[in-house]
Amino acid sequence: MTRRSVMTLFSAPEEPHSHRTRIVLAEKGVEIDVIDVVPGRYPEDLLDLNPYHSLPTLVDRDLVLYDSRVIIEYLDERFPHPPLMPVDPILRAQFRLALYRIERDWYGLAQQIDEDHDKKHVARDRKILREAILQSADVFKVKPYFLSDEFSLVDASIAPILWRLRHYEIDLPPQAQALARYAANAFVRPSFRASLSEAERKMRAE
């Protein structure tokens, strides 16, 4: 069932930090009023609500939030089913903890790709997002998801980057095979499917 909200989010149709909180609002089912925005071209009523002028931004009544963690986090505690982080401390600290990494070294590593024009910039930065990613590869050895047997926030942060591999063109090598597997796992999801704008169905498009 479709859970009614009167929420409206401000999303990047490009941008890792929107996909995934579509992501975690397709799990949850919140029905949601999603207006895209191109960066850079932002609508008055977005810069009179975020001081930062940043996607994504969540307006929940008169709430504001603008920064991605704290948004899917919250999504997580006001629509708790189905839950989205563990509810044992150390595990959900072990959670967080990795959040943490993946925004800093990938998400901080897709935005420069993106971003920056000076080409052996980005080819040094493809080469480390690349070695990031595979020097975690056998985490997804062990289980379907991150640690886990059940779909998380940290899945809703990992899987917009590997989406993007082919976009950013790094390739993943025969012995990333679980990592593949991980992935194909995860694009299935009806709330992954769901979440995808027009712009990043293209990112895989044949």
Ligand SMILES: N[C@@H](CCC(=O)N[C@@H](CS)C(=O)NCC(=O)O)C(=O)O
Contents of the next structure:
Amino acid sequence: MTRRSVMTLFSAPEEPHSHRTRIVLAEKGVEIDVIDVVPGRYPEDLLDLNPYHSLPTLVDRDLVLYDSRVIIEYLDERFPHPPLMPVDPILRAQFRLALYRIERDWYGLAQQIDEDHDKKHVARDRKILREAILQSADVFKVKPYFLSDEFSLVDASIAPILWRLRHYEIDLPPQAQALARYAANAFVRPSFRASLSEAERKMRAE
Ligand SMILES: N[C@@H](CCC(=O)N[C@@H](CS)C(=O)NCC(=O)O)C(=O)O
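Could you please show the structure of the form predicted together with the ligand, as a counterpart to the form predicted on its own just displayed?
What follows is the whole complex; the chain from before opens it.
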């Protein structure tokens, strides 16, 4: 079911912060105008609305939000079903901590890989990101999703990075089966398929 909405998302079609926002929108079944923005070529409206000119930026009537974390938490509260955060305060705190670490470590490195022009730096960042992902692999043995039977904001944040592993030229070893299974679970979700931009679809085209 789609809900009527007048929201607009300014989105970077190749970029994980925008991707996780599109996944959450699709999970919630929110109808939205997605405006693909090429970084550096921002529409006038966006320059007026967001002092940081960052993507993604969400416009919901008079409300303008930026920073993907602020946006996805807002969407989860504005459209409570299906809930994408646990109810228990301790679990919520653990999920928030996971979001913090994914943003700081994985998203930070991914951005450096995409933006740094120094080959040595990129090779170093690839290696660090690969190790960080492998270090977390045991978490994915426990449940189908991150510490849960239900898909959450944490999964919506991890999936864009796992989707891009080939794009980042990162191979996972055969021992990382649980991680591969977890990724496959996320990628087959209708919301995940619906979230993909053309450029993202091509990232894993055979
Ligand atoms: N913390 C922000 C980071 C987003 C981000 O880095 N977006 C890039 C994507 S292209 C961007 O807008 N860069 C251009 C800029 O910051 O001017 C978020 O979570 O939304």
